[in-house]
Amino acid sequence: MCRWRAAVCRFGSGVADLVAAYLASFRSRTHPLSVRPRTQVVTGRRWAAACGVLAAAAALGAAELVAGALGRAGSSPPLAVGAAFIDLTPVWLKDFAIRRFGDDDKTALLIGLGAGITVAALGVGLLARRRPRWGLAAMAAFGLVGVTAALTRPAAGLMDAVPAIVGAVAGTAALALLIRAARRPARSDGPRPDKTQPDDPQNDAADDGRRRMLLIGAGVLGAAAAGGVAGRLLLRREDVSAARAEVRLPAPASPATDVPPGAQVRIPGMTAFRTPNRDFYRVDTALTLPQVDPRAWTLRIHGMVDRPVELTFEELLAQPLAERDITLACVSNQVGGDLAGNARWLGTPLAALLRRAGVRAGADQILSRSADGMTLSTPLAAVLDGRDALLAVGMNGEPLPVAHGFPARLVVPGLYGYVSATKWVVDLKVTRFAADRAYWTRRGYAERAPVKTFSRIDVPKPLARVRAGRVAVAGTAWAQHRGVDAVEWQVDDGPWRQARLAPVPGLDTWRQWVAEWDATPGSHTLRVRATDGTGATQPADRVPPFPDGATGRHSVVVTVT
């Protein structure tokens, strides 16, 4: 690492000596960066959008590099960036992301993040045309904006500034090397040389010119890229697919009630009562995934406690592991929506982790906080209350995918993911609610999130055409750690009907159900509510996310032929 270091730092002091030369230049009256009279711009608007684009890319280029051998892919300037876009996007533009893109919203701010950065590098390269001082002050305030978005992350380090430093160096002397391509001496006298002919030495020189600004344009695209890939390889050496291969999970010392017989309900098109691993939904905001290596993971319990407590991975292993079923949903959920997925998880009890600590009199939050920074706040009483709260390090038979947390993350029954499922988690701390908020609290959602009674239908999908007669209705409902007692189905304004619930292994699953439907033809609105176990049935009256999540029934519009 040092050695990396050391080759960073002879790399920026280089290039920074370049640009410090090129600004200098702007003094002389004879520098071809000087746009005096005894020089001409040879090339139209395009080229120089090129060369704001070739520039950006050498600068994000060169960024990449040193982020990469840094081994710190958050501080690249796009990632911290886009990270501090997240951070200062305001609730319902969140909200609109995810519920337009779904699992993709990263991907959306990413290529939307290009595309911005595309538009900004166009601006700089028309700019730097005609205002060549301008132009190289516009790249270098580009490198200032994902300096200071590396250090506002949580857990930044003055480390974190050196990728969006260099990068910025690399931009701007990028920049001033094309605009140097893009200029020629100019004629001081005489007419105007005839481009028909070929023997004439101007045309020469502006042939020679044009040669030389695709060559340099060439080179610069080439670094660029370069830059990138190697960077992107370096970065290959904090990934911990391979030590996340090695873990061996013990067997439980507490195992899973059996799914009973029936738990699926076997209809074509219908949702699986337990979510793979690869189609489990994932809202966070991290825009590069933790690579967090267990042989170096610890968890840090301490704040109101009375005997601050740490593991390490292997130690968590030593522990007595429970292994549950448990849905888990997000409060970004709508009516409807498929924010929701059911798992079985094995980890050790949370509750037992806290009274080893021994929690102190008045502490009601626990905030917990992971690898990225990101800090959660859980309801203290909601994990000792006897639920099934798990510190857990797998799902679904294997170690927790780094997607969803690996090598351990928090799962509390009943509340929604934001204050219950800290991914990546490293750190609890005891505390109270009047003395921490949390990430999202802080943006003025719920302390407390129970997860609301739920129900969806799954068959048939929205605007489906089916056909008169028997028709299959079915979908899944929710409450968690409160349970489904029944639910109710309806065509258009008809009376409301009993579903059949499938049998479920706990409180803490969503629940599937199914009716039959004489379907006559027509266009039919279908309508489903549940009731949880409190006696609870859900409101008809639609209510958005924020702050503590989604209410009302959902209905999907049918054509019967």
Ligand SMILES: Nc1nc2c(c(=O)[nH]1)N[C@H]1C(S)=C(S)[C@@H](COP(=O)(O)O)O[C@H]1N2
Contents of the next structure:
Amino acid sequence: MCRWRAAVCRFGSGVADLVAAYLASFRSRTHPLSVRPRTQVVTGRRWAAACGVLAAAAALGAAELVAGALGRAGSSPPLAVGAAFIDLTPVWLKDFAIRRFGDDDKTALLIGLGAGITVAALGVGLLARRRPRWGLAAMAAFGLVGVTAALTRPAAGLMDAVPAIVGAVAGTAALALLIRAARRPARSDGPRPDKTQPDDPQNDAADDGRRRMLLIGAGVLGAAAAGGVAGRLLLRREDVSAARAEVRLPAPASPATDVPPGAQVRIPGMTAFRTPNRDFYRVDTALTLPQVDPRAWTLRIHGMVDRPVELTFEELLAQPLAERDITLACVSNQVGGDLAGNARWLGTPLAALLRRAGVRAGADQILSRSADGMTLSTPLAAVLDGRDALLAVGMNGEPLPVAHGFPARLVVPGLYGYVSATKWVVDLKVTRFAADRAYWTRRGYAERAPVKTFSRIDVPKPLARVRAGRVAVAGTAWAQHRGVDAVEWQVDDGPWRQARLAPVPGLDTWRQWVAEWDATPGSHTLRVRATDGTGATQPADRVPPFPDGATGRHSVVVTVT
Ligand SMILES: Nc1nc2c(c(=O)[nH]1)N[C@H]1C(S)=C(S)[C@@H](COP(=O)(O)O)O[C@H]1N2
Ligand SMILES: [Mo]
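Same protein, different form: I have the form predicted alone, so give me the form predicted in complex with this ligand.
Below is the whole assembly, all chains and molecules, this chain first.
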């Protein structure tokens, strides 16, 4: 550990020396960019723009290499900037992204970021063509953006600034090198090469210059790529999939109730009652998946408790475990949307852990924190009211997938994910809503957010064409922890009719429904609404997901021929 630290210090002072020498070269005018701009003759716009892109590649490659060497994926400047962007994104845009791109929202963000970086790099190159120092300064400014983004990540340490710093140094150095190489061999006042004259010696010089430019450009690109690849490979050390494969989950002390055979409505195109892990929706703010080694993992329970608890993964597996079927839903889910999934979770009851810690009077919130610094708040009362709130380690018979919170996450039936389902959880603080706020509640989302009653038509699909006659209409409804007591469906403005409800193992999962429709030719609108266990029927008025979940009735238009 000490040796490591010494190496880091040496590395840091090395970087500082480099920067100092670099700056000194300006003063002594030996620097390639110290040529006075007016006498500077640089090549055409295209090459200058390419210089910018190559220099940016060098910056990113170097930064990636350092992020990899440090084993800190999140400190990679583009990822840090992306993560900062996610945090700064207004709620409406986030909703839009989740709605528009769904599980691919992060890919969309990274593509957008890549485009932005490319445009900025082109700009830096063009700027450097006439004003080398400005180009240099712009490159440094981008480095500063990277540093700021990395340092403002919630779980960041000072070391997270290093990749962006090294990247900025590498980027400016590469830019200087490239621009010097791009300088035409002829001076501006000398004769220009005459391309129509094959024997003109100026042409040879120009060709030589071009060859050198291409060589240097290729060298920079190669080094950048090598750095990037090496960085990514180094980050594999952090990968926890091997550790995950070694986890042996104990049998539950309290097994799940059997799922009744009829829970799955057997119609082509129908949603699976149990969502396979690979199909389970994913919503989180993590641009890079936290890699949490179970051997190093601990959960701390502290705050307004009599006896703070610290639990290792081994100790967690030794607790009595319960297995439960619970449907998770996201507050960003729209009417008819699919940001919900049903899994069989294995975990220890959260209430028992909290009682062991001894919750003090006056507390009303659990503020949970994940390994990547994300915070979620959960109403304490919901966790203690007897429902199956779990500190989960297993999902559908395997350890939690890394994308779903390995090694441990919270699952609380009946509450939207953003107030209950903390993935990669490492810390539970028992506190008061008046004292602490979490990521989403700070952004105006509701503190108390029970899942709203929801129903959806899964078959037929929107805009489907079906044959006149008997048509199966089926779907999924949920009102976790209250249960779905009725589902009604309607054709056009006809009467509401009862659908047949499939059996369910309990109140905490979604429920499938099915009906037979005597379809007549023409275009028809099918509509659905559910009634929960308290007797409340889904309202017709449409409200958006912000701040506590969407309402409205799902409908599909089908053509009957
Ligand atoms: N650490 C962490 N946990 C999180 C989130 C997050 O962004 N970070 N998102 C929450 C939200 S909004 C939802 S809907 C659920 C989604 O869980 P899933 O991705 O396993 O489906 O996780 C919750 N837990
Ligand atoms: Mo969510």
